[in-house]
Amino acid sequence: MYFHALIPFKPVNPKTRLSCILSQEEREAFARTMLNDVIASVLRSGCSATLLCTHPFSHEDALIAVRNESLNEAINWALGQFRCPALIIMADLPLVTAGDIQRLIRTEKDMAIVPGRGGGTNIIFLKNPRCFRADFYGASFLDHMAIAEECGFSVDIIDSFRMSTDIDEKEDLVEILIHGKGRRSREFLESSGFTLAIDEKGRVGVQRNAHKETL
């Protein structure tokens, strides 16, 4: 089955909740690195990729559409252009694999969805994307389930650690350092001086060696 991946991406001043440990320049480089991990898995799954960017950007392995509008408006504009099944996947899922994506597209349902933490949505696969509308932010998982019901879609809810692990907070970096072997995102963090740290209560976090240089 041929399908197309739509990846929203903010190349300028992304991941502001990581400002406590990364400068703007570092956050932009880290966001590009996570994006590269996502695109690599998308391509290995047999999918082509289009980036929905908030600012001009280029990538050798993806088409680019720059949209000066909200995330939902940009996604819904893109879905209206599709004549084939579509995958909406966030750019901050560096642990996702090609096998994970293939698991989604093999669904027998009209739609497959991967919940994010805190009520969000990380990935949606749509066999008929022109009948759907995106409604990200807030409790978007519940919103997308309601929209699927309005469309009459059968839905496959995918429970996956790798696909549900989006990177927004400092604490999220733990998952890349532990589970991201072979990923460019992990290489970036390690070369930037990040290591695992265990506090007095036995909780795992990250620390940064100030003497290391960022990629």
Second form
There are 2 protein chains.
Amino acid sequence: MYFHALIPFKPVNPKTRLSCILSQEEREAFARTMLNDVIASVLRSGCSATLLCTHPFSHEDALIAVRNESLNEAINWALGQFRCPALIIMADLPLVTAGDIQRLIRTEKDMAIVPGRGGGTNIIFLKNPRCFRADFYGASFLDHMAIAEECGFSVDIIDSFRMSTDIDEKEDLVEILIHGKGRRSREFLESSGFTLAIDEKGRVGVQRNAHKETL
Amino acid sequence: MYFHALIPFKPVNPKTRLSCILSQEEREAFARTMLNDVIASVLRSGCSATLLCTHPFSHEDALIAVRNESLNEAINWALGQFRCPALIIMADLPLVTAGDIQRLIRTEKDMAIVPGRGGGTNIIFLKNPRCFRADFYGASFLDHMAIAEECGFSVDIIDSFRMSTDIDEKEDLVEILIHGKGRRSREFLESSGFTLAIDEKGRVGVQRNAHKETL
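Same protein, different state: after the form predicted on its own, show the form predicted together with another copy of the chain.
Time for the whole complex; same chain goes first.
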């Protein structure tokens, strides 16, 4: 069986909610690092990968399609090209493992879906993508469940902390430092001077070492 | 095999980070409702339950121990009473299912642990609790992993979105409305007038219906 992964990726000025602690150049490097973690797990799971990029980009281990339209339009364009099962996976899931992805592609259902926090969708696996359409915005998990029902798809909802953890905000970096052993994304944060910081109420955050920041 | 669950519970003025949208009386009712969801899943999984309460409290389906000391001291006192495997589970995990808990109690390792978001620990299962000590504060996941190593325990890290989702803040209520089908906690929120609200950036939150709020 042949599986193909679609990974939307924004190489220019990505992850703007991290602007408070990372410069644009750093955010671009960090987004590429998270992408590399995702691609490594995708390839180890047995899938090949195509990046749907908003701007020109190159990568040794993936095909590239540069698309000017919105995220959903780019995904739906790509789904129309497929004649094989498709995995739609976000580029900001550095904790995902190859075994995690295999949980999806080995499903007995027509579709497997991983919710993200806050009503989102982080990963979708479709055995027959042609009827499906992506709707990544707002409460996309509920929207994707409704579209699956329209398609008559049986659905496997995959319960996973690692795959539900997308990295958007400063607090999300805690998850990489704590659970990201062996990931390039953790190495990136550590070499950029990030460490855990616990406030007086016992809440865990990250802080950046001023010395390394200026290097 | 006999399993016993320890559930720390604060009946008076709990969940203060929800004060922005729930009165003290409502927070107490909501905390009891989440507790009932947790107890129902604990009992269905085959465990019995003891509540470690900060104040006098009664419950039809659980034993009660009222303890004046801190959370960790209360848990460690209770672990010392045990001569059977123990499940320490937080009371604010309304999405947990009986099957989820069985993933822990069926582990082949000495201990199973479920991380919460932000470095926390949401559930611990211990086959032989006596050597262990709880340290629920700050980056407790890393602390519990270190204590397990001191005890010489093999550890199963359980990857679960449902079990990692503890309810502390307003945004967390989104998870109950979206993923809490069949839970009393979702019924509570719906009957209190809470619905999903999507802002102009596509982010999902909750809003409260003003009419129901005044009922």
